[in-house]
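The chain below stands alone, shown as structure tokens; this is the form predicted alone.
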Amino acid sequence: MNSNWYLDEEFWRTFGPLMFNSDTFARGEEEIGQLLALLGTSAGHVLDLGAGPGRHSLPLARSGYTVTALDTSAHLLDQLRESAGELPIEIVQADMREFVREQAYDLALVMWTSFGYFEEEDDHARVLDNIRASLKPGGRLVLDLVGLETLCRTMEPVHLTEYDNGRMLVERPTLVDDMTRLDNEWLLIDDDTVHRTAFSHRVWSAGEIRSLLTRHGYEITAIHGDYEGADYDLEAERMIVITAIG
């Protein structure tokens, strides 16, 4: 299994559309505006860490932010690019673990599991310390996890879905090292093409996740299970952890 899966172009192109699509982008939407709406913020300068073609990054700019776009990705920021038009985005190639501005952002968002990519748990935890230097004081981190509780609850050894043009997906996911890993195998079958992936992800549960961003200086205002504010308990879909820094 390739540890730096997340900087292959080819498993952006080949993949990336199933997860970037017309319905996903609608729920990125929506998703940014429960958001805001419980964080009570209305302008600022949001850092939005593995934005890929801008799920999140274009509701947020729309909103009235200004929004720094990072992602790895060059596939994915191109995409964005096209869709930004004039809105006030800006886009930077670069990985999360060498980004710093000091104090330049009142709010760091990492949507939609981006936060756990790495092997290395130093890593996790430079990228936790880069953040922190990069919000200004009393600026907020959100990060939009699926919580070790919800894939207990809900994994299945292999899930298949189909799309409207033919292709089908089946996903092989497994949870390994104590508990604190998911490996993946992707499987897209597109006519007589078979498209083989396998990439591993960090996952945290609701008691774990606040162990580590105590010990790198946030204070944890929330832990939610959804976009709109609900108890992060054992029917919870997403992990929504909230956090500030003095």
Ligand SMILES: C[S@@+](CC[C@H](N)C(=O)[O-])C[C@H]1O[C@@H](n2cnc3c(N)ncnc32)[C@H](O)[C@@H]1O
Contents of the next structure:
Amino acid sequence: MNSNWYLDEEFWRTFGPLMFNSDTFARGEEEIGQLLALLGTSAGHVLDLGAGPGRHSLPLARSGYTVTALDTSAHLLDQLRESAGELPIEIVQADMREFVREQAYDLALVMWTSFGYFEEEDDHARVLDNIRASLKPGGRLVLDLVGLETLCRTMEPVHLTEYDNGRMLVERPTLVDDMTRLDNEWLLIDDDTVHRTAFSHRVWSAGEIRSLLTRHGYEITAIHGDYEGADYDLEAERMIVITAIG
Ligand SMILES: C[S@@+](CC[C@H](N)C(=O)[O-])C[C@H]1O[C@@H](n2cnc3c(N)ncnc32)[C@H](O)[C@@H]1O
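Switch from the form predicted alone to the form predicted in complex with the ligand and print that structure.
Following is the full complex, with the preceding chain placed first.
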């Protein structure tokens, strides 16, 4: 398995069209509406880390926020640039392990499980320290993850998704390393061609992510099971962690 799979442009070129389509863009817009209602904010500077083609940056900018959309993938950022037009979105190609802009943001977002990709625990810690330094006093960080509890409830050894255009995605996930990481194998079947990839990312339980964030200077405001603000419990679909810094 390529441990730097998340920096591989070929991965995003091949699987990006499955992830970023009209349905998931509509979902991103809905998530932003719900998240802003949960947060109760109305304006400010937002840092969208791992922004991809802008499922969240675009609706945020349309709602009046000034957005920095940061990503390592030139391919996905090109798509965002094309959609952004005159919207107030600064597009930055950079690694979240390196990017710091002292006390510049009211809100930082890491959406759709884009936090947790690194093999080294220190890299996750570095990202949290960078974000903390980039937030204004009183600023907030939202992490949108899938918690270990949800994975234990929902994970199937093999999962098949069929798309309208006839393509099929076969997912083969496994929890490894004392259930702290999810190893995944994806097979995309497109006519006679099979694209195969393997990737791995960190998985946290709610208790673990709470401790990690607290150690790095964040106060946990809430952990929700969805964007409507449900409790994080046995029904949870996501693990939406809302934090603030002093
Ligand atoms: C699953 S996609 C999510 C994109 C977007 N947040 C969304 O919800 O649609 C993960 C994104 O993280 C980006 N990414 C991966 N590693 C990164 C890193 N080290 N620094 C910044 N972005 C990264 C990828 O290029 C990709 O756009």
